[in-house]
Amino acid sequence: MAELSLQHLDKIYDNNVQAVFDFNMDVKDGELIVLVGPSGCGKSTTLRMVAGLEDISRGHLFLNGRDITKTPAKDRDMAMVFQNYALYGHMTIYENMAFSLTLRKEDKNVIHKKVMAAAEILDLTNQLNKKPNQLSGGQRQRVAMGRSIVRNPSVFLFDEPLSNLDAKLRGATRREILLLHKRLGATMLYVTHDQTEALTLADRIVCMSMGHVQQIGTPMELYDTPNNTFVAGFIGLPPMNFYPVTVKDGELAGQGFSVPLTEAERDTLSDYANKEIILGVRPEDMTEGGTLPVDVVTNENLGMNTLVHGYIAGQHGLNITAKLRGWKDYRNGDGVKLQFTRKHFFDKDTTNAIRKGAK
């Protein structure tokens, strides 16, 4: 049983720059979460935290409700995979994943069984005896994981993990690292910059900008409800398309455009008549046969789906993409008509979503 409670954590640097603000999050027994943002936002900072790598300049760190903030690395009972593998190129991919128990002096015996049983879950059983040159890159990836996996810790803890392999064997290691998550059931914070990895692996997603959460949820929480125009445009591919917009009666009027809206619709922006929101439109939730003119500059056919990318007709600032279902062949300069199937509404100062009744 692991459960880990972050509370209140800040990050807060000696030159007085501060990489994360309040922090807040209870994880629970055999959760896998990851903390997606991009470049910078602090999500492997946080993770440094909870690992005892970094200093927790404010805030408590609680481990099965015991408090951590202040135990060292080496007695959290946690295990880290890092991006860069960290193998030892003069060891066998045996004695690089019975390491840290051969440092404990733990029994031969043990070790072994230990080992073996990683082996096996990994599918490294006819690897053993290899250096981590002879191995591919998900290889050394798995025989990471593995090390981890001997001690049997509390957490485990990726760093970006899979950055450093190529597009195929991110996938099929993305799937191995679920795969392993089910076998074990063991508490996993996981941390990448790639939105992918964080809708397909997430029990639930922390969302990251500029040191701050933006929201906490289940993958299909922030896919479907965002909590503001950031979150919208980070989670979901391609990202969701942003126009400025007037309220006005049944429609949205915006700049050489207008949109109806549902008798819903109209409810939940009844606060908002005659004044300025963002219309919010993924991709995916658009469709041909509608009455928004769109000028097309480049098809994109991705097989099932194509991404037909051009801006809103006379108005060359507002670029637009569509995911639309079959194969498409439209051509530079031809012109499409489109409907949105779905919208999502933001307030224009502060960017947070707009609900119901909300103002």
Ligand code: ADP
Second form
Amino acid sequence: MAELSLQHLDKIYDNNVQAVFDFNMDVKDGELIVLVGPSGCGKSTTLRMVAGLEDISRGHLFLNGRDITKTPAKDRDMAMVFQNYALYGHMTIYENMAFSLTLRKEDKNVIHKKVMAAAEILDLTNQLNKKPNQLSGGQRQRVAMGRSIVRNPSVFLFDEPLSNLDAKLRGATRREILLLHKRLGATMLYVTHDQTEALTLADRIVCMSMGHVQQIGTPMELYDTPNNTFVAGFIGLPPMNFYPVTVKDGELAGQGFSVPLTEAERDTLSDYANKEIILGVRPEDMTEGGTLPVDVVTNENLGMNTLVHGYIAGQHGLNITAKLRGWKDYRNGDGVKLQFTRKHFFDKDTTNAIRKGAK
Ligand code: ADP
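Write the structure block of the form predicted in complex with the named molecule for the protein whose form predicted on its own appears above.
Full assembly next; the chain just shown is listed first.
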């Protein structure tokens, strides 16, 4: 059982760079939390503060109610899986997995049991006598996880564990981590810059930008109701399209185009009459057959869907990407009329989402 509470965590490095600002979160036992954001946003720093590899400048960290803010890393009962899964080349897989237990001089029989159990979970039973260079990248990553599992830590910490793997292996290993989490039921914190990993793995996502938490919620919450334009643009692929528009009676007026508003949308925007806001539309929330003329630049067939890239007719600055269902064959210079099936609205000044009833 492992509940974590991160309370008002700040990290200020020696060079006075503040990497993390007021990080607050309660992690429930068995939750898989993914910290996501662009490079440099403070995800690894946060993870390393939890691991005890970086001092916490301000704030407190609790594990099962116990204040571990100043507890040394080795006494925190956590295991970290790194991007560089440095295995010992001269040791067998078995010896690599047993290494930390051997160091602690655990009983040989106990070590054997633990290694065999971890190998079973990770499907490495037939690889135990091999050396790391005889294994594939994905298998080596599993060995690195095995080294953590044998220690039976209360919290697993993952720092971009898949970034060294090629795309296909990344998908497969991601699913293995998901299964591993289900089997172990352990509390896990996982850092990645990849929004797909965040959406597919997380029980809850923490989306960060420039040291600040932008939103904490389930993948569905971040995708469906992003707090601000940052989260809206970061979660979802291809990213959401954004346009400055003015709220008019029954429609949104943009530069050289307008789109109709539904009754419910008018209601949501009732405080913004004649004001400029930011309209956000996901590529997958567009269909053919509307009133918005778009000039096509490129057409990318993905099989089940087609990505149509272009710009709003006559407005070269207003790029648009639509993800249309099925196989389309638009060509450069073609025109297509689109409609938006779902719209997101953001305050122009704060960039925060405009939501009904939220004042
Ligand atoms: P991320 O994991 O999101 O890529 P990091 O947590 O590694 O981001 O870094 C956050 C910020 O802190 C960055 O601006 C980075 O340059 C800075 N930083 C990271 N490590 C150190 C360090 N040891 N000393 C000074 N600044 C650092």
